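Take a look at this single chain in structure tokens; it is the form predicted alone.
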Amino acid sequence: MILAGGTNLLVYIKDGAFKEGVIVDITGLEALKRIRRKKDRVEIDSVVTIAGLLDSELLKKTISFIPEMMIDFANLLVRNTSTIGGNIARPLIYQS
């Protein structure tokens, strides 16, 4: 399993969904924490936190509904650790 924020993965482990295996921590991979404009689109990497979405000046200027939607997302501690990639992958993992 891949660990970035861990807010979902730790719940899966506690629930017994994963009893064995290897956890690879990608938290320190700065190359996966970017929000940037590329030509006519904005790219958001998978290890960007919810707080990162809230704080992004680029998103506020280009896709303002994303930071606006994140205002009510969980509490400050969770927003600082929870990643966009983990939240997108969560439904896929739980269905398996």
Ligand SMILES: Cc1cc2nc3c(=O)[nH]c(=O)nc-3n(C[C@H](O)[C@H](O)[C@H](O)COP(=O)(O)OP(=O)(O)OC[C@H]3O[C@@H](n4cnc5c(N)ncnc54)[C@H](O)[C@@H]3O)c2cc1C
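Positions refer to the first chain, counted from 1. For the two forms, the rigid core is made up of the largest set of C-alpha atoms that agree within 1.5 Å on superposition. Not measured: the values here are computed from a predicted model. First, how it differs from the form predicted in complex with the ligand.
- Comparing the forms between these two forms on their rigid core, the Cα displacement of Gly21 stays under 2 Å.
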The other form holds:
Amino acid sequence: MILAGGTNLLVYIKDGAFKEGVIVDITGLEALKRIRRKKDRVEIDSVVTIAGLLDSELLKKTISFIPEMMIDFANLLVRNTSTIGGNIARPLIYQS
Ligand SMILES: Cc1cc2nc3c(=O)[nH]c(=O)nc-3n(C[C@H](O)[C@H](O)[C@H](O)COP(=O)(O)OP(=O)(O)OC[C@H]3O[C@@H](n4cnc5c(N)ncnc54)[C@H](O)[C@@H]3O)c2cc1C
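Mind pulling up the form predicted in complex with the ligand next to the form predicted alone we just looked at?
Now the complete complex, all chains and molecules, led by this one.
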């Protein structure tokens, strides 16, 4: 399993959902923490945190509804650790 912010995965592990397997921690991969403009689009890497979306000057200027929406996301602690990649992947993985 990929471990990003761990706000979901660590809870599932604690609850005994996964008893064996390999965890790959991607939180140290700086190359996956960027938000950048590429020609006519903005790319958001998967390890960008919710706080990173909230604070991004580029997003505020280009796709302002993203940081605006994130104001209501969880609490400060969760926003600082949880990632956009984990947020997208979690429902795909656990609701199927
Ligand atoms: C107190 C609390 C409040 C919350 N409030 C909200 C809320 O308001 N709104 C909301 O939407 N969610 C909320 N959540 C849910 C959670 O915080 C988000 O879903 C979060 O973004 C998950 O990201 P993570 O980086 O912590 O993922 P993790 O817990 O690290 O991973 C979650 C799943 O995604 C997979 N994964 C992670 N990164 C990748 C990747 N790059 N590629 C492929 N798979 C990947 C993992 O293997 C795992 O299966 C809340 C959670 C808590 C504990």
